[in-house]
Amino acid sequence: MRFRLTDEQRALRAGVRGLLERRFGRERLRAAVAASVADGPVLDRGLWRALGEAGFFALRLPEAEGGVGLGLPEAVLAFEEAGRALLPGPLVATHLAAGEVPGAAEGAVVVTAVDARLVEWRDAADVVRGDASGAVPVRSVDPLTPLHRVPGGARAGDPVAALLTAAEQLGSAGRTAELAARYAREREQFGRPVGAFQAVQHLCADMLVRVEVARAAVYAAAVTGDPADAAGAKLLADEAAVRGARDCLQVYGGLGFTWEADVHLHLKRAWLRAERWMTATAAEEALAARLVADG
């Protein structure tokens, strides 16, 4: 099996990097956290149909329905760009809804999802998928990221939500090992950078291993499109994101306790992620499900 990008798919990355870092750079970013602390978290409507136009809600549908006509392995990558960026919204929900919704493919609907019992955006979407009934606001600890409780819920495990889920996390994961070892360079504690010291080297090395070996795990379910790898994507994905981040924290020192380092947002959305489509508990059952199955 072979996972290596063909240069049809690195340039869909390099695409996506491309119109994230113009539409939603860190300046976008920082304003929307500052805007959220003051008056709450406000989607951004241009953004979204921005993301329409560019084909990202659509690029699994079929090009005879107005789509791009790519695969999950291209659908994967869009994802992990979006996870590296911080990019907000119920963009998981308004994928899958494309095609089956009308306008949600082309970024003129915002849908959200009831995945076990919670539901994120609920107020601001356009279209709830699932039974909201009864929903009743609670603290989100990501500040991008309004959340509902749902008495009862349902639409949990959804293979597909998961990987795309899964590859968000890849991308947070991967950004905070960069900024982690970036940092390492350039502080300097005693006349030498910190990243000359072990203790700070095998943190760094540490967060590249859980990055290449979540990847490969996402990469290959996004080819095989099997449940089961799918969920060993999601587990192996959400460690390397939320102790990735835990390990750039340490990295930075007291400076990764501040709002003003990112590494502070990446860890907040990455405990959330790991708590949506599919949480360790039913990634390890349905995993566990699969090895009886198999004998």
Contents of the next structure:
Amino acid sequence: MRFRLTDEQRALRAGVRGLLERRFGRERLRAAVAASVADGPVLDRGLWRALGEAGFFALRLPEAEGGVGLGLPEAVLAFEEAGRALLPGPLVATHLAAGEVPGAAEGAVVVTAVDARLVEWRDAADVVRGDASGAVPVRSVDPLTPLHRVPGGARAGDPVAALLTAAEQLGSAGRTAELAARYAREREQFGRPVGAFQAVQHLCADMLVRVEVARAAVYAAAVTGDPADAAGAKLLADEAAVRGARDCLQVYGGLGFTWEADVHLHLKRAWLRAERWMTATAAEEALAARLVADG
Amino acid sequence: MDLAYTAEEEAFREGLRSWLKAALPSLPPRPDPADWPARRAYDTAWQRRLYDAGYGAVHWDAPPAQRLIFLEETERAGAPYVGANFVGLLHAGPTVAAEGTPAQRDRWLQPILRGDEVWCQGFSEPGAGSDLASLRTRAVRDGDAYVVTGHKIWTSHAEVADWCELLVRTDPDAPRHRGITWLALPMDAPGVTVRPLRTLAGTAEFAEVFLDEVRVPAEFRVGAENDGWRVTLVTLSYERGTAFAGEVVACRRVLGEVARLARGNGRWDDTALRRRLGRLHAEFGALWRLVQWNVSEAQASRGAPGVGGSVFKLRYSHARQELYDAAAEVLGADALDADREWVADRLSSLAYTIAAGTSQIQRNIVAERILGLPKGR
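With the form predicted on its own done, generate the form predicted together with its partner chain in the same format.
Below is the entire complex, every chain and molecule, led by the chain shown above.
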């Protein structure tokens, strides 16, 4: 039992982080938000193809089928980085479509999917999986994720989709914990950094603890592939991301409530992901059912 | 990342499982929880049997993965846990192994592993609990001995211990973290007085220890004089990092029993309560994964568990309290019956967010040592 990242997994994580810093750094993120608010959201096809070339979508596809031939643990590390960078787009749906929808693996085709009566990026996508008939546009709370509501749309309940979404939540939670700690070291009030005040320290510490517990759950679920483990991972990662962003906003104070700070973007995306693929209620019920079944 | 045990590790599991199957039926009935001399005899006899079977050192002188398997299998089989051997096996033993001289390792480690000697922890004082470094118990060098005078508190099972891992101040003029020394105190030395304290659970779990000019030979000092704080951090990293690992396995079992009782008594139909139990299932599952992660990291670096233990200890201590609160909701009015299962555990769980450094202190450690925030007030 060696439950830690291998050297190859560390290298993969560093590679994805580097790619996203080059192709979707903070300036690109803010430009995308500004463009989206002004003219409606635009999916960056160039970025999508770059992700495809880097193997983001084909990561779990066997090499014989043109994929990278890696597993769920590696996919989770890549999606964690995507969540950290607030990368927009129907990443989970396209990744799941690799090998099933031609062009998805290469990033040439954008695939979205109906889940929980919602479909994201419907107009920008080339392929919509699931029944999206009668879809009505919603003014999405997340400026970088256009949404449609689908009447009577069924929940797909895919544990892999839930786990990859959990990995994005984990990345976002880790990022907001980092941002909060950095801000607390720099911002001075009453003549000292606010991070010297125990009340602020404890907010930051609780953020980190939620991240580390969620990380253990997400990584373990990626190794076991067990649906109940995926449900637990989604539950804990949703909590880490949503509460982490809220606590980060609190540490930032008034600045955190402005549009200029990135905190609200993390919070809004975290809310959205928490509603996607597996909600807290569904996860808790699934875990309760497993608790009795295991006994 | 890998959660599968190796063939060698699985062979260890099989050997242990069959040994437990043979050994457990002959175990005598467990003693009254309030009878500490009987508990000491029971716990040390079990430790001796583990030692004779080759499992004596599994908590610290074995590959960490074997330790996890040991915890899983002993819990599954319903075997006793470390009990009165807690401090010796989980704190003092690893500390002496890491920091002691060859002579000290020869003197103390075998008796701990054989269950011959029991240790207690003399860290906390009435004025120095979470602020451990403000301790005032003094030791003055006199020839080949230290003369110790002071007052320790919250010393678990001191009345049945042979040795005490004792922190003393040897240089009152030095900065408070520097003038501290780690000594092994023989509990039968003249001048040692033990007064058991009754806890809110109604039992005598710990004691006050009064030290009146107690002579401790200098050869019982672990680490250099005035270097005891560094040695203490080694002890604390074991205490917070791995000492509670076995209890997570036990909590997962209890959660399953609580769910089964809820199914039987109708409480399972309460959606809010059922969802809470589902969430606790995720929580304890993740905590066990965190143990496996921390152990794998420690195994790779061949070091002490480190501050990651504070992350685990903080979350675990609260999860344990939530578990027994949920159990009480399932029990309903029966949760007021002190003889009911889980009620004593609910009471004792209240200590977990205080002992081994309060949750507030753990948060300070996480903020300052992991997140690099400035030292607070």
